[in-house]
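One chain comes next, on its own, written as structure tokens: the form predicted alone.
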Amino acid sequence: MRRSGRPSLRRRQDMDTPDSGGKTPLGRKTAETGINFTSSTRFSRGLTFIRGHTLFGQSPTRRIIPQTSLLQENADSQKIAFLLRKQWTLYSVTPMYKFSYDNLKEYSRLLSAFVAAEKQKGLAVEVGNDLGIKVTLSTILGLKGTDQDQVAILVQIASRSQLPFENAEDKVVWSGWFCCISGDDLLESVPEDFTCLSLFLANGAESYTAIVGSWFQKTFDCYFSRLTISPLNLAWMAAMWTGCKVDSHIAATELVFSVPCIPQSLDISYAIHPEDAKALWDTVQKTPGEVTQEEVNLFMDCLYSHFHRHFKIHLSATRLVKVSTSIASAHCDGNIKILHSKHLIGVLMLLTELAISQIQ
């Protein structure tokens, strides 16, 4: 197969179903991400409380797929549309100690200043003159899955224009955003000091990121980092998505798999009809809203099955490194994009519990 290769299912009847017989360390710099993030003194003792008090990085047996929306009748419509079809990275973040939602104004203050001076690379620059560079902080209303979860917030860089029209907008140039969807069992471990908005997610050049996670880092005793996705995880993206209904912009179902070689890697597109796969997916959930881990395997056993029956390849013996589907993409490195905004609160919620997992 080349490498460019995406054999698809087109014909329901060729997909092997059940039945018929298918085979069922703080401050380091990386490599991938080149962002180097201090440490905390003060918050490593909040991370040994929630460590001694909570089950968390325990692979769960089954999950719950939220088949309505569940964002809030107050849920600001535009801030929701700018999320959504864009590739944003993810970091997992430690509660922030002292974090305040009143002082968003003062944040937006202070971090514009001290984004500003590390491009001007360590000069000196006075809060509140006119730095060419505006930093705000907002909060994303109705993004919520309980009623417990802290309210998101926007964080957002843009470039003051340079023309000199009265009305001429700034460019933004960089965005983030950090939420935490229905991570109750946090919540309630840690002190009343401490706010949980344990998902970051960050799109724009990694510059901008390493400094914003810096300023963070320093002001609040957070710690942020890198959050990638095991191939179980994406497995269990792959089988959960598919199982959720969308009415428009619906796609097939893609895996793409990693081969080692030397010298350079082989990737494998193997992509699936959205129609095939629900077929698929129909016969192997036994309960409706919820997924076991038993369903997640058989729906991957079958798809590798069918696979090998035509091109006589194990995919098995391969490393899934992505998956895409009508209600998202998602690849190991930690990249996602989230295409619907009905979905977008059950989304957040297995990127909230991969995150929290990573805290400990």
Given for the second form:
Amino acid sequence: MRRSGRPSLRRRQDMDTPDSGGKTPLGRKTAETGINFTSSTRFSRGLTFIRGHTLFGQSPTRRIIPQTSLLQENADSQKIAFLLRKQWTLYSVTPMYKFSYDNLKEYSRLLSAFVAAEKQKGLAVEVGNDLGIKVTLSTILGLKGTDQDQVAILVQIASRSQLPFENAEDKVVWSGWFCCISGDDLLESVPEDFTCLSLFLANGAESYTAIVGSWFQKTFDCYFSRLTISPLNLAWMAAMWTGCKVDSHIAATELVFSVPCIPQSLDISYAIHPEDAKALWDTVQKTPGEVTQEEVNLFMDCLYSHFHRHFKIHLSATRLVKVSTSIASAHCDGNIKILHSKHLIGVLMLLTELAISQIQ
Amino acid sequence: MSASGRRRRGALDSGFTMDETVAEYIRRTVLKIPRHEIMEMLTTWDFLSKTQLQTINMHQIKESISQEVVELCEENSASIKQAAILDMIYNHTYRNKKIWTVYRMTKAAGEETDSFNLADFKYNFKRSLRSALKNVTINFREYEDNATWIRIAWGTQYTKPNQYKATYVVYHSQTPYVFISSLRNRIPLLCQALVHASNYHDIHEMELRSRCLDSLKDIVFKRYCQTFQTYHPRPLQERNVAPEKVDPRIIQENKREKERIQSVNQEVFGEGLQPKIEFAQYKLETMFKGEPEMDILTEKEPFRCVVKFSSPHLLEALKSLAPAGMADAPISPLLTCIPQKARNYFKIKERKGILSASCLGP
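Switch over from the form predicted alone to the form predicted in complex with the partner chain, please.
So here's everything in the complex, that chain up top.
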């Protein structure tokens, strides 16, 4: 992969993304994230990304409510079931250069070797001993918002079964997947050789996440960065997800607040009965098919004011750190758990938007 | 004297072989104890002689220390009773590792309080439990503050008691209060035995739970004092300190407001140290009523929610909210009433438009 021939893209290095609150992106050793990706490139930007509705770096004032889109016909339901009810750590990924869906087998082979090599560093091992680790890259069909979206990719690290019999199953020790749902704005402005899979979700040991991330960064000249979720966006999630119609496994809408600036730490969990939360949201939300910032603010203010009436505490002065609803739960550190396949696309669409806004 | 050269003749002579389960239990109990506490606890235990204790090599890994202790116990023919006592000593020292629930016993109307007889209590308690369940291990230990600790290991009709999931009961005989931890499904049995043995009529669970046993005692025995700290004495803090040499051109905005907040906060929380509890839970079933301009829900149904506060030291954290600007002063009585009402689980219902905490049952 020669550097000279390709167009250059620069990430805005000096400006903190508004949602990051001053955290340093990966690439330098950070004690907070605990991951040390060795990024060998800095790329310069010759193009500007322009988002449809928003100014640079600002949160949108309105969002379309995703129609509960059934997953596409050829959806891989077993793989998709695997994605649900698991805790995933979120990353944003810049577009990958010269990634090809035809070479997945080759990538699997290379990544297996890389993982084995990294794991063996410092150990005295026989040459050729592969430590029983196998990496597979595969596509996940059906995870698309629009037709222009790139097909999602699943990466799994499995340790080979030590058992002697033939059909002994390998045990998956780490999983990660790339997707991009309705990433139209980004796709339009990216040149041909680039693949946009802006959202990455990882489950498993952080050491594996670091190794896999380093390989992708080196091979496709992209950049991974931890995707944290601001209290503002958590409030959006609380409002939008409370409004979703759910038929089974209904759970309370729970907001968890952490109180800063006092000597003893204090956490406040505020859980609202799902029917009552939805009733409140339905009264607040006026425009069909669309959610506005004012509506989200009003919803949250109503909840704060009901709380204040009882406890005389201003929740608005505290920090919203976690939101749990029937369809998904999200934590400000950038962790997500999705519970219903019906709303998977909607949740991923919102997360893709956050990821893209972080990379711009 | 090395471990390998230790005599085991004592055990063989007497023909006693310590039960393997007892040996394992002692070994695991010693392993739990932090290294620097082991010698002290074994001394308090008073089961191994001074000479025996001196032979233990404390400069080896804990696995080896516990192994040596087991071998010494073998020499002394330890039974489950002695092992249980060691466990009680450990759990008394580390009582804040468990979550304690408070129970209160009541007398029937007209009954008089008899004078307490410890021997009768122990006898009646054991008899009551054993009549219902043969396989139990029961141990007692008294402490200076009139606290009687009871350790119960539960078995079933066919199985021996599980020593690793023992229940602990702390009973202060001069009071109707009992503190119970680690109780799973033997509540009626235990309650019946307690009531019977202590000559009370009834017992019920209070809505009060915490890890800090001493704070729970402070709350129910009213040993904290809201206005003036009478226990854990500290020297009085100077209130009117000489003013620092500050530039007179610097003025403090809202100085009066800040002082008002401080004094109101002191009034509702008291000056003393707050009892230590870790959580409080409120089940709210009140009507939704926002600010007048957000008269949103016109529902006639209550807005149901559950609010949980948690903190390593909840009451101190709540006390610091108003001065930090995150709460009004005075803060809600729902929060400040926790020590007085001796509860940290509440159900709040609407009562004719006035907010009140009804002390409903659980």
